[in-house]
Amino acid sequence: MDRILQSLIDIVGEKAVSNHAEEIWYYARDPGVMPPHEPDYVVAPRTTEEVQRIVQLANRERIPIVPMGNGMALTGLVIPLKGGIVLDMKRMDRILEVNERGRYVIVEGGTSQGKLKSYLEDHYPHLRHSIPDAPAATTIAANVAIHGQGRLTQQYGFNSDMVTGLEVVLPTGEVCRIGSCSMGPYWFSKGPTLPDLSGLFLGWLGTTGIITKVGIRLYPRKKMRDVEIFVTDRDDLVADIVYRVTHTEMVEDITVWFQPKPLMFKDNNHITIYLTGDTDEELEFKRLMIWDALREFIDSKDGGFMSVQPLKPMLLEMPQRGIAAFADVPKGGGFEYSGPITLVDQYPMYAEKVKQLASKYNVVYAGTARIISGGHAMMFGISFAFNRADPDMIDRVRRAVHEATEFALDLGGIPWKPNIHEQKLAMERMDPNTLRLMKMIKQNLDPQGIMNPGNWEVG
């Protein structure tokens, strides 16, 4: 037995360690389209203190180290790209404290989306937390890591802008408290009015640290919740639909989506809206605002609600199975993207850039925008699904997501998630003094360059 592997079982016991090639195998690729790079060792740590003894081995050897969630991002933000040690925190999935009356909750870094739902539906059902359109094995810290969404985009942000504290395992190994936790027992801000450190750890996938507790703010669970899909052919009416349903501020969310199939949807966008309320007086109230906002497009005849009875249950499930079920529309349960985060004019600019990238490379998609703070900006999802037994297909894939990703840049948009090759081509258009402040950073939290190398590697 070699003596990293020893080690790592010296520190976590030796069922939480593995250099077996079955476990080697899962943990060298994730479901989207990169290429997969096997790992020397897999070490599931407990507690926030094997943590950091696994990063101080890992820095006194000089060996990568990966933390990881659930695997779920696609984009193969996880992949050990040079080798080393992946960390699962899957273990680590305690729900520490929930504050009522502060509404927030901490959680351990492994914690996943669907135990925090399940917990807060058991013993707090009037507070809930923002749910990513994810599998519920998705954990909060890698959402929050890559500045997931979830389902209070519309009114409230990214789901990094909800949390409210992080303890962090450095790249050198201290443990590190981040926002008012730093200064006492309440986590309720991350940031304000301290020096927001936050940004240090947030969308840097995981190159800068380990989140080990994440809090994260919870909201108001009312006791009904429905939704409208509002239906227009004309791609360049969509911004201007958005702006008046956001102006009312009575929705929850909107996703706006569009897709060849089944063929009641093609050719149309797809306007989702939700609103939440405690009576029936209230939710008609949102209703009746949202309806005499979009009157104009009405009585045009450039637009109109249709009936969502049909649909209705899966629109409300949180998260979403639709996603899962567009994957394998080929026949194969294979699915990647590109997310540009981008202004929400620019809706018809998009659109026609996903179909003309489904027709050149022959493949399935789907477009869908969430809305995000209340319209500042939207999340615009380029989709495509593939078999994965077909080589040809995934290559295809591959080539029109790059393709999607700079025509985004080129429009100034940012990508969301982005894999290696998104991240240099950002790099490649990013301020020269913000490069170099990017480097300064990584250099000095991480100075033997052990963690989630490969990933925002500025030259």
Given for the second form:
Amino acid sequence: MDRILQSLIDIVGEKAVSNHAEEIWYYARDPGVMPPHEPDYVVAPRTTEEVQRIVQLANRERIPIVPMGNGMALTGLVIPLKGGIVLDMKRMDRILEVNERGRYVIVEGGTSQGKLKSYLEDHYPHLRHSIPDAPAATTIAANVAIHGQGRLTQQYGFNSDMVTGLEVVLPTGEVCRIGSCSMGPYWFSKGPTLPDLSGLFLGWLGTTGIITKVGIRLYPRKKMRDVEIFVTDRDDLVADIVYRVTHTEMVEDITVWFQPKPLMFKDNNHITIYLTGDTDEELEFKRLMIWDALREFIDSKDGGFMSVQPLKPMLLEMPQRGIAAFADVPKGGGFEYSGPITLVDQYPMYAEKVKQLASKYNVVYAGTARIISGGHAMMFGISFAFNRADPDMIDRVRRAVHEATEFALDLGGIPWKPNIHEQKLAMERMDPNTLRLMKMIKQNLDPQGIMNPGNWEVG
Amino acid sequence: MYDLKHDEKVCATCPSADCLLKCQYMEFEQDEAHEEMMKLIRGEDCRVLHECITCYGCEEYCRRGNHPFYLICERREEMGILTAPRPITNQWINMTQMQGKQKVGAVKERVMSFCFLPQLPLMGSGEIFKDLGWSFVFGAEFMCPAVHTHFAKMSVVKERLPQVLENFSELGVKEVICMHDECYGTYTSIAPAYGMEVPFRPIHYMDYLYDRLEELRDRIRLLNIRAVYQRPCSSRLSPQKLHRVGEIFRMIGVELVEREYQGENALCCGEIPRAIAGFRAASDIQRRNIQDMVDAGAQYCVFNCPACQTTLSERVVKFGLKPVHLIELCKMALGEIEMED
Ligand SMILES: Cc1cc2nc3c(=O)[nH]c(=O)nc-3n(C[C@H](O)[C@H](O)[C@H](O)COP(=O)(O)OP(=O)(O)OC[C@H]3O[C@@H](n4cnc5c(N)ncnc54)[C@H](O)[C@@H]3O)c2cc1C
Ligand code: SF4
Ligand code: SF4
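Since the structure above is the form predicted alone, I would like to see how the form predicted together with the partner chain looks, so please show that one next.
So here's everything in the complex, that chain up top.
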């Protein structure tokens, strides 16, 4: 038997490792448009110690190793570009501790968003986390590793800003704790007031270490949640509308979206505003504040609140499954997006670009922006749907997404969960000293270059 | 082109100007109301063009055969006055466009029209509608375009309604049971007001319900409940059918409790005023309306229009009332739907 396979079996047991064709086929790809590449092995560890031993083995043998959550980032980040081991983290899914008064939770590195959500609902009904709209099986550690955003991002920042501590297996095999948990039993701070080392792992797309435990902040779960949609047919008003709504400091999430179909959505920008409250009075007061904040647009007839009652069951879902339904517009269930982070002021240019690209590449589009930290920035998702059985359409989407990212970066935006081509585009535009610093960090943490190679590869 | 039949001479000699005098959303003295109407007729700018929340009420208040509400809509459109914000107005126009996605069942001479309301197909089932079987139509192609009057888009009504009538005509149907109150109002009020010929006999679903309940009398279990009726804006176009509510209630053992906002004095569900007059105005209408239901001691709030039901259900539940559509209420009496405790 293959020596490395045997070593992996020795670490995790026979059932948790495979080099069979079925698994190799499956782990060679993600649901996006990046071309597949096969791993040599797939391993599913259960403990930090197992992860550590696998990393030590990979170091000894100089085998690439790619940590994977649910593989849903869509941008090929878990495709093993240079083969080696895909480390499927999903079996490490225990919820280790909830500190109720400290409002944080510690979970293992493969714990899914769905599991934490239902656990909190069952055991801590006053607490919630910032759940993204990704499928419920996606993982919390991966989400912070790519600077994801969730339902509470408008209020509290990127999901990675909510990290309260990390346990990481470094590329050289050492287990390292980051934040207050490096000095004591509590996981309340990822960095402050110490040097904040969490930045060595967050946003690195699994190229600097494997997160085996993560602490994240929890937030009050109000008894009621409601939603309003403000619509305007003027792209140029969106940033101002968002500015006024965020000024109230009364809303949970804000997303802005537009799509040509169904016809009820044609030609309008939809600003979905979520509200929470413990009583009807609280909710109604907030609603009133928001209506008043937007009075001017209503009076000028440029914008107004649409009837939302029939859409509520879909809109109030967490995660919102309706988002995935977009993938089936051209039939064949695929969608891909570029999601640069940029200033809300640039909304009109982005909105225009999405429509241009859709027409140039003859693909179905949807534009969605999620507001970050009270309007400091937005993630602008330029999404295109495709039929998985149509290679030509896939190629058109790939090119459209690439052009969208180029456009965004040229306007001063930064890429979110960039695929390897987008990473290259980003690095081409980066200050050379910043690049040198990134290189220094990577070389020191991963001298053999085994962690998710091909990604954030500074030349 | 279709022109509104509104006889200005009748207004000129109108002793009451009830149309605007009775309006629940604007205050007028008698002389003012009359003068306002005359300004409207002359095509001058006036208060009503800016303040009317489109409750349809004046169509009912005018007992002299005129069409004050349609005239308001016409004048607003002529003068480019939008009632609701432009994106909302266009949203309604876009989403109700005919796209060839209509559903047509095994149509007989008598057909049920579910308009374009997704709640209605489910209601048109069971013992009451058994004889009609699959004789139904649904979709934008069969939707009464009356909703666009709220947005002062009479041009859309005049463009689409003849097409809807033509679509029915092509099916060769003789009688259309209007499951949506507003369809009945459209065929019996808007169409004649614009001189459009309706190629079938419209039947109000309440008439149909009443007749069927007569036939099924021995199967009715009296419900013994107290209920209020939420009158929709559309019923102002067919006030002659209002009596059916009380008659149907009596047949199935439902006490129609008296309240302030009933009959001519009814308040609308608030959804359209929300878009036109804003949150405060709509909340005020809804609050007064629901408080009135509660004060009247009702257990159930009975809806005629599924759109009102969607708008108000969550709110009435918060006040301890049970929301139910009139058809569902009848099905409860026939034992087809469980009564909630
Ligand atoms: C319909 C849909 C909606 C979405 N909506 C959102 C949304 O609202 N917000 C949002 O943020 N995202 C969204 N996404 C994108 C994505 O699914 C999420 O960000 C999700 O959290 C990714 O998790 P995953 O477990 O699938 O990550 P993966 O794709 O498995 O991994 C992502 C990256 O993290 C690395 N990684 C994985 N686990 C670890 C670990 N333990 N340690 C170190 N690195 C690791 C991987 O190597 C890879 O680089 C959406 C996706 C879809 C399909
Ligand atoms: S519309 Fe009717 S009620 Fe009003 S003024 Fe004319 S005739 Fe009188
Ligand atoms: S439609 Fe209603 S609000 Fe408008 S004028 Fe007539 S009665 Fe008044």
